Each structure stands twice: as structure tokens, then as C-alpha cells.
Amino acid sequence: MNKLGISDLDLRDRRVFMRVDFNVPLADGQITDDSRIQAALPSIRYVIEKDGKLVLASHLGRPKGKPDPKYSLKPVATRLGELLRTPVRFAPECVGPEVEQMVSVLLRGGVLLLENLRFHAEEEKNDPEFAKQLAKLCDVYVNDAFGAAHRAHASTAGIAAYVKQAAAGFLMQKEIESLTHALTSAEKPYVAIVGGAKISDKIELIESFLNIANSILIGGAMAYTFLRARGIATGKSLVERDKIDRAKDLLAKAAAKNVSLELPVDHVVAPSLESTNSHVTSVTDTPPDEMGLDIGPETIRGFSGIIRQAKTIVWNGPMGVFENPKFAEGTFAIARAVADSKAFSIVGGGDSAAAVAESGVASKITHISTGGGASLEFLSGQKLPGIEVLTDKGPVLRK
């Protein structure tokens, strides 16, 4: 990676402003899945260590723009307490007075977590005063929050420019590291596994691995666009009726560059996602008064096939709709499949790393990712702005 990461830093005695992800689930103000507080853990213990005065900065959930409690991180406060095993302050706000006068009197060692970022409309628009304000906290800024950085706002991407050292946290680079690894360098053969509802989600991934993966595998209700494309009747399955000519574009891409692009050749059907009337059919044989909502045990089986023999696998997107235990076993015996094999796996964020975490399988992936939409952008070759702005490695700047 050629941006500065956290090590490259002069830490001593000087305010580290950290954007980090906190976003994390809540229910009746308990956190019900503290793993992306967990995830920033080796960074945060890296500037105590250091004896930095570090200032932590988080989103969490959507307030619209203006304070909402439900929307505070003043529980995230008390739990990294807890796991640090060391008192975290809490600023009621992120900029302002009050702000600066807490990080004015934070020691060596000390962590001070401000407000949601989002209790700002500023935050979201990327607003240049507001990214002043923010970086006035700091003497460096470091950015943890991978799953936010394909987002230009204030804190991921417009801070950058008020601050001399702008550089990675350990959690971004082992993202970065990861997917360029996927992008650059992987091992052949390559299977990509693309899932999901819709198929203009993924255009452009699906693009890249054409220029990248030996087979695609999908799945999926965007599975259902293609096989119009291929002629074949999807009764009442989701398609994008504008999108099926994109699909035969893609489809003859891949045939003319080699690649393996494989459909589903059975589902699961149902008159209704609410019904509890399935049945496995031949995709080609599909009731015209039901729809596909998983796939089926012939394409577990060469799908499955497929992955055992790749050395390389990248997964985004779920089977089927997982969430409904009745059409989740496809999503599960492909991530069993993905964890049984010797591969270098990745799993790109969202559905698919929360399907990996309910199959009981994710100590057997290399690496899952943090951030379902900025790990989507990345593996289809977009820049990133939260990695943009970070500073270029050279001389390293000291206090």
C-alpha cells in the first residue's frame, strides 16, 4: 500500500483523531453485536500504547442531520471501556467548545469518544467548515473505518485536507491488503461467487471478474435476470426487465473471454416469500405462479465442485433469501463450501459475512470484510475516497 499507515506515525504526546466504525446494532440502548467495536480494538490499543491522545469518531445509524438519542454512542463508550480496561470519556458533542476543552485536558493514553458524526448534517454533505471544525481536534488523523470509506463526508474524506498526516489504521490496511491481493495478484483458478437481489447492484464487479476470474457463480434473485437473457421463463421471480439486455452483454463477454459464467440449473419455488408451500424445480420448469427464492441441491452440488477447486474465491452476495430459514440453505452449504476449501477466501461484507457468521464458519475465511459497500466498490476497481485523501508514503513528517 502506498498511503502512510498508523506505524509510520510519530504518536508521542499528540492528538490522534481516529475515524473509526461504530455502527454498530442496538436494541433498547444495548448493543446486541459489539464485533465492530472489537474489530478497531488493535489500532485504538496501538495510540494508548504509543501514548497518543486519541479521539475516536463514529456514525452510527441514520438521524438525519440532527441529535437523536436513540442514535448516541454513549453505550459504545461504556463497552470499549469494558474491553480496553480503561475509562473512555464521552464528549456530548463532536466539535464545538465543550469538544476542544475535553481534548485540550486528555493525558497520554487517554480516549475520548465523541458524539455521532451524523447528529450533522455537515458530516454527510462533506461541508468544508465542519471539516475544519473536526480537524482542530487533532495533530494526526487516522482512518480505521473501512466500511465507511467509499463515502465522501466530512470525517472519512474532507478532513484530510485541514491535517499534515492523514493515514491508515491497521483494520484499512488488512482491508486494503485483502482486496488488492484479489484484484492484483490471486492465485488462478479464481471463482468469484456474485449474489443478491439485483443485478444492477453488481454490473460492474461482475465486470471486473470477467477480466480477473476463471468461473462466476450466481446466484441469487439477480440469477433470474440472466436466465431471461438466456430465454428461459422465471415465472413470478424477481427480474429487472431493463437490465436483460445488459445481462446478454455480460453473458457474451464472458463466453468471449473464456470465463465460466454458471447459473442456477434448480431452485427453490414458492407461490409467495410468506407461503409455506416450497418445492425444488428445474429452473427450466419453473411454475409461471411461483417464484425462485433459493438455490437448489443440483447447484449446491456444482457450484460447491466448482469451489473446491479454486485457489482463489471472492463471495458477495447471498443464494437466496437467507433471512427466511426456509430458503437460507443454499447461502449456507455455499459458505461451507467456501470455508471447506484450501483457498484464499474472501467475503465482501453485508449479507454474505452476516450468512458466513450464522453458518458457524468464519474462523475458516481469510478474510472478511468490514464494509459490504465499500468492499463491493473496491473489488469493481472504483476509488475509494477515504483511501484517496489518505497522505502518500515519503518523508515521514515528526513533531
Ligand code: AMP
Contents of the next structure:
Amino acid sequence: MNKLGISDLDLRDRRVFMRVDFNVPLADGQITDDSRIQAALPSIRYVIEKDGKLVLASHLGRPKGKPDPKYSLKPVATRLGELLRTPVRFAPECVGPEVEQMVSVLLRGGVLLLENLRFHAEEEKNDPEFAKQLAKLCDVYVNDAFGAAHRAHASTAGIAAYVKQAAAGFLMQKEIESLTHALTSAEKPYVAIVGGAKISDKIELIESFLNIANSILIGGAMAYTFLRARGIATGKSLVERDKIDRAKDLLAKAAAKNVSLELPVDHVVAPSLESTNSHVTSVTDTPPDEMGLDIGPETIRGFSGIIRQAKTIVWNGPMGVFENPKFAEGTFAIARAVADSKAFSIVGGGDSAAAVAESGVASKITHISTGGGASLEFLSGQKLPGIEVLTDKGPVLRK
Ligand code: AMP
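Same protein, different state: after the form predicted on its own, show the form predicted together with adenosine monophosphate.
Following is the full complex, with the preceding chain placed first.
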């Protein structure tokens, strides 16, 4: 990586502003899943060990630019303190004199978590004055919030202009390294698996895979726009009519580039999501009053066979409405197939990552990305503002 990493920094006695992704799910003020906090622990522990003075900042939910106790990060400070077995102080604001005072009395190895950045509308507007106020709290800046790296906000992008050094945390580094490997130096056969609701969200991803993959396996609702592009009737299945021409274009490009773009051959259909009358049909026999909600057994077999041959696999998006157990088998079977393969495998996107975790095979995946939107944009070949603004590694470090 050509950007500064946290271990390139001299941290002793320094105030370290670390942007993390503590956007955890909460129910009645309780954290229901602390994996995002856990994911940031290596960088946090590193700063503590190196005698830095750590100031942590994150967003939580969508409080619409003003304080809302529902989205307070206070429960996160408590949980983080338990995980670190060290007290974590909590600042009731993220900028201003009170916070500056709290930062000024931080001891070496001390940790202070700031209140939700999005309690200020200036955060999402990437307001330079707000970014300057954040920068005032630190000597060096570390971004470990890969999940927010595709956003040009004050704490993820703007702040970097006002600090001497801006470096990637360990989580950010791991994401960049794994995703860069998948984009630039992956072994073939390269199999991309793309699913989910809408083709419109993932056209650029598919375009990017057309340049690097040998096979692209399409599942989920987006498969129906492709099936329509091939002239196949899809009943009541979700189709983006205004994207049928785009799907035709992608199919033609795949053929021209010799990339095999595989669509489902059979699927689980039902009159509605709530219906108990689900059954398997060939995609060419979809009843006009039914919709496809999961890939079928023949498709699972075909896709799994291709996955088995792969040396590199990248997967984004579920194969069906996996939230409903009746339509989850396709997604779980693909999760198992990816886990069983010896390939370098990357799973990105909240739904596919959840399916892998629920299948109990997460440990067999090379890299599970913590950022849905961010990994999608990275793999689509876009530059992420949160990465671009980090200090380039040069022969002379500005310490
Ligand atoms: P995305 O956020 O684009 O990855 O889409 C994820 C959503 O797509 C999940 O909530 C799935 O329930 C939904 N989905 C997957 N397959 C289908 C399908 N065949 N019909 C309707 N929704 C689907």
C-alpha cells in the first residue's frame, strides 16, 4: 500500500484522532452486535501500547444533523471499556471547548470516545470549519473506518487537510490489501458472484468484473432483469424494466470478452413472499402469477461446480430472499460452496457477510469486508475519498 499505515507513525505522547466505524445495531439502548467494535480493537490496542492519547470518533445511525439521545455513542464507550478492560471516557460532544479540555487532560494510553459526529450536519457536508475543529483535537489522524471510506465527510476526508499525517488503521489496511489483491493480482479462474435486489446498484461492479473475472454468477432479484434481456418471461419476479437494455449490453460485452455470465436455470417461485405454496420450476416455466425468490437446486449445483474450480472468488449480494428461511437455501448453499473452496475468497456486503456468519463458515473465508457500500465501490474500480486523502508513503516522513 502506498499510503501511511498506523505503524509508520510515532505515537508516543501524541494525540491520535482515530475515525472508527462504531455504527453498531442498538435495541433499547443495548448493543445487539459488537463486531464493529471488536474489528477496531487491534488499532485501538496498538495506540494504547505505544503510549498515544487516543481520541475515538464515529457516526451512529442517521440522526439528521442534530443531537438525538437515541443515537448516542455512550453505550459504545461502556462496551469498549469492558472489551479493553480499561476505562473509556466519554465526551458529550465531538467538537468545542469542553472536548478540547477533555483531550488536553488525556494521559498516555488514555482513551476518549467522542459523541456521534452526525449530531452536526457539518459532518456529512464535509464542512471545512468543522473538519478544522476536529483536527484541533489531534497531532495525527488515523482512519480505521473502512465502512465509511466511500463517504467524503469531515471526519473521513476533510480533516486530512488540517493534520500533518493521515494514516490507515490495521482494519483499513487489511481491507485495502485484500480488495486490491482481488482487483489487480488475483489468480485465475476468477469467479465473481453477484446477487441482491437491484442490478442498478451493481452495474459498475459487473462492468469491473467483466475485465477481470472468468465467470460471473448472477443470482437474486437482479437475475430477472438479465433473464428478461434474454427474452425469458419472468412472471411477477422483480424486474427493473428500465435496465433491460443495460443488461443486454452487459450480456453482449461478456460474450465479446469471453466471460461466462451465468444466470439461474431453475428457481423457487411462489405467488407472493407470504405464500406457503413455494415450489421449484425451470426459469423458462415461471408461472405468470408467481415470482422467483431463490435460486433452485440445479442452479446451486451448477454454480457450486464453477466455484469449486475457482482460485479467486468475490461474492456480493444474496441469491434470494434469504431473510425468509423458505428462500434462504440458495444463499446458504453458495456460502458453503465458497467456504469449501480453496480459493482466495472475499465476501462483501452486509447480507452476504451475514449469510456466511449464519452458515457458520465465516472462518473459512479469506476476507469478509466490513464495508458494504465501500467494498462495492472499491471493487467497481472507484477511488474512495477516505483512502485517497491519506498521506502518501514517501521517502521522507513528515513526523
Ligand atoms: P442488495 O442490498 O442489493 O444486496 O439486496 C439485498 C436484498 O435483495 C435482500 O434483502 C434480499 O431479500 C433481496 N432479494 C434477493 N433475491 C430476491 C428476489 N429473488 N426477489 C426479491 N428480493 C430479493
